[in-house]
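Next up is one chain by itself, shown in structure tokens, the form predicted on its own.
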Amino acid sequence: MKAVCWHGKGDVRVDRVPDPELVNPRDAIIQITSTAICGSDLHLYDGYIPTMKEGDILGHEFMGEVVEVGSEVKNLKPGDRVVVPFPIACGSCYFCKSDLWSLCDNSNPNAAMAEKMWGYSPAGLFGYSHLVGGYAGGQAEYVRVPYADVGPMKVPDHLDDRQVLFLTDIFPTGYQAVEQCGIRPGDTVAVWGAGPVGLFTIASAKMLGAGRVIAIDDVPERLELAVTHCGAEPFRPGEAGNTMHVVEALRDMTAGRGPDICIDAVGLEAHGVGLEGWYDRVKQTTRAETGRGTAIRQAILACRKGGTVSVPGVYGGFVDKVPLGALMNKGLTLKTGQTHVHRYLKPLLERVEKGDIDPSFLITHELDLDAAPDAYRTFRDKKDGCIKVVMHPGGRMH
């Protein structure tokens, strides 16, 4: 089969790879219909992730149609069309019956490495690294499903990919750094990053109740869609976007108090500038630190006294600089986490079936597998208008 392998820093190619086989009898073999490149496979394009091994395949956010299952798989059949979450959950474990799913205690074959890491491991994920088990991603014309008793969600035929393809990750990632906040009617939320992820956290700020949404981004079409699709109000920093330019402008658009609840949905390759920009990008270069801390030391300056910070944006390690002090004093609460993508799906699903929101109004380019080392350029570069890219392997799509 046709897949999109890592083969270094900015190199990924579409190899002829083996077609995946069942190894479980709790595993299915799913054949791709729709899978998108995702923000967070940008941190592996550009050689932030440890453990990645050249030929690994990627891919994280994947749909199809089941063509084989394990003798332990009575909930699913060949011929179903399902959406699987990014976390690979057990479904029996502490975590996953305290609905964490994706801190589950068994689905990473590599628990010890990420220890080392973090001192505990959290679920093994689909295509990001062998620090979460390594598992084959779904950028590929097949993909072996772990746990498919558990993950996969049978979707109706009366909506098509580009509706459903994103609970698989951003729709969920979005919708549970506003829920975990605890909003209520009328809150001003800031989010930093109007990508991906940032598009569908202000979509559901919106859907939960706030009353003002402030995107910030430096990215024209980014803020343009955060205005006319999700009803934002848009802040773009500029090149006087220092932290406290940033922080001092969010003061003022809400008279002195602050956003109630601030988000990061940028993570580790924050971009920023001046010296706090230069500073970071040296010491992520020699590795000094894992990840550009502006957006999560702006938001924790920015947000109001007793407010909450949620951090939806992926981070691997380490950050310098990140004002704890602001943290403690202010009363803030930081709200963090992989998705618990199992938790969300069928809340959202109704979401969409309701006309709540279409997910499909980020999509800006859909394309052929063999076309993905230039969109992850494309991508990367923001260029072309580029918001979100989804490919059809073999051109099959529902």
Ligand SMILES: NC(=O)c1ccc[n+]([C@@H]2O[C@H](COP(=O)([O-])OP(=O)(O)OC[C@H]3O[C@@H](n4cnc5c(N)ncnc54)[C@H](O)[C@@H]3O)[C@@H](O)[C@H]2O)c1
The other form holds:
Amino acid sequence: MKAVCWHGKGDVRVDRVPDPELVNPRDAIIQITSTAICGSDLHLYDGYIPTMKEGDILGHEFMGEVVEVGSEVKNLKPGDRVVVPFPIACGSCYFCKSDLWSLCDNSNPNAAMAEKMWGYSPAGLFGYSHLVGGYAGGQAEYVRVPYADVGPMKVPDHLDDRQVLFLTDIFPTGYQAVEQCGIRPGDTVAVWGAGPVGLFTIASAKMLGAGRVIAIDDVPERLELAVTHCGAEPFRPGEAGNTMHVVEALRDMTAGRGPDICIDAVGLEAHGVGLEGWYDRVKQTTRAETGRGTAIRQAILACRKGGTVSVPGVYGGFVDKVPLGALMNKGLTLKTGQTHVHRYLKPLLERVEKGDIDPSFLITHELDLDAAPDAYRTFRDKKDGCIKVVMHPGGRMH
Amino acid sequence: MDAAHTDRHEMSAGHDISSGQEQNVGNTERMLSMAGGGLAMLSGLRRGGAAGLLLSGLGAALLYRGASGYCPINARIGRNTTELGRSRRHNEPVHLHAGMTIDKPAAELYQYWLNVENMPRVMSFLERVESRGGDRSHWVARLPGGRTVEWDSEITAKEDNRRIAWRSIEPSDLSSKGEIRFRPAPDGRGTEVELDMSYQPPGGAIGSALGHFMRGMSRMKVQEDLRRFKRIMETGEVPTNNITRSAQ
Ligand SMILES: NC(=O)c1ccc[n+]([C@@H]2O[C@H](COP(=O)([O-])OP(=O)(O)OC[C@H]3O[C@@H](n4cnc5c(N)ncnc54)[C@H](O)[C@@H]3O)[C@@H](O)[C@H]2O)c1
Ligand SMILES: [Zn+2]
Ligand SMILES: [Zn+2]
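Got the form predicted on its own; any chance of the form predicted together with this ligand too?
The next block holds the full complex; its first chain is the one shown before.
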């Protein structure tokens, strides 16, 4: 089959690889109809996540049609149309039973490796480095889905791929980023990053009763969509956007209180300016730190006393100069995590069916799988107004 | 340049469990590595310029070595400063311990473990185990290079749903002892399982295939065996990232 494979920093190619097979009894094979590129994939593309190997198949936001199921998979049959959560979860460990699916104890075959890095291992993820399992991803014609009796959810025929694809990751990710803050009506929410995750975060904040949402980003078309489609107030830090400037601007926008909830939807490739930006670039390049911390630093400093900082943005290793003093002395709460997608599949599908939201609003590019190498570049460089890329292997789509 | 380069290589290369990277830096040395790494990194950055960058890269390499307990240089020169490495050099018995919480009742775990023929599914190095009636069994382990070691074993203690102990019977290629204990985890969160194994390398085994096998035994291997046990019990299968059956 054809698959999008990682070959090193800035180098993805569409390769011919063996078709996947059923390996374990709880597996299913899915023929992919739609598969997206995520901001998380850019961290791999730019070489910031360790333990990638040449030839690894990328992709964790995908859906399609079941073609084959293992002997233990009773809930699916060939022909079913499903969306697949990006974390792989067994459904029967302590964490899965506690609704903490992205922390599954059993799905990472390389758990010992993750334990060396993080103490304990989270769930395996599709197409996201060997540290979290080395699973082949879904930017391909077919994918092997482990624990298929637990993860995939059937979707109704009257909704097309565009409307349900993002249930696999970015819609639940934005939703969890807000929900885990215990948001109360009237809260002011500030969101760093108006990329796909940021946009779903903003839309979810509105859905969950936020009074105001402030979107922080420098890319005009993304901010524009945050305003026109999601009801945010825009803030463009611009070239002068050093941390104190951003914190002060947010204080002014909230009559001296600060946002109740601050959400980092940027992650480890945050842009920084001036001395801070230079410092992080040098340290990240020499691997003396593994992430650039501008967004998380600003979120902590800008947050009101007793507020909550939520971090859907991905970090891999160490980040310097995180203002722990501000976190502690202002009595902040910190909420983080890869998304427990399984938890949100049904409730968010209901919202789509009811028409609360049409998740397709941010798609700017629909392409064949063959276009992946160009699409990665366009998405990374934010060229051509690119906000979200969806690929349809073989041009099939529902 | 060199140190920074090594570090980058270490951070980006895949470390699959199967490649068997294990701890070869002792705990005291790990703490020192981490402290020294942090300092070198800081002073490297403070100094700036090319020399500063080099120093901060070296610092990061030391930090990684401290955090992971693995040093590529130790590995290359065959140096091992862990407890285990020390006892192997002196032909002393090797004691290995691991613990795992398994979300199943103790009775179920106890029954599975009591059936020795289940063991090759749990312990990666075993080829097969045959029950010889009563509490006796015959074990066959794969050695690197396709050779095998065999030994007979007997169960020396069975306490219902709480403990099983076993040891090898003389004469035998390998002298080993083990025990597994089960106790309920707090608040109905399954069962706490602890596994203890000890191996006595035979005299003069260093350098032989058996000596090699013994050196491959590590706390990490025991822990991975116990993890496989947990996964079989909790999910009915062992997770794999293979996309084809033949890749296994
Ligand atoms: N927690 C999860 O489960 C989960 C799931 C999906 C994605 N993510 C992560 O969420 C993050 C965002 O994903 P995405 O798809 O939206 O990525 P993206 O790269 O498309 O968007 C990131 C946005 O942040 C903006 N940005 C960069 N630096 C900034 C700064 N200092 N201040 C404000 N804005 C800044 C960029 O201009 C860009 O628009 C990534 O780190 C991704 O890995 C996490
Ligand atoms: Zn994603
Ligand atoms: Zn689980």
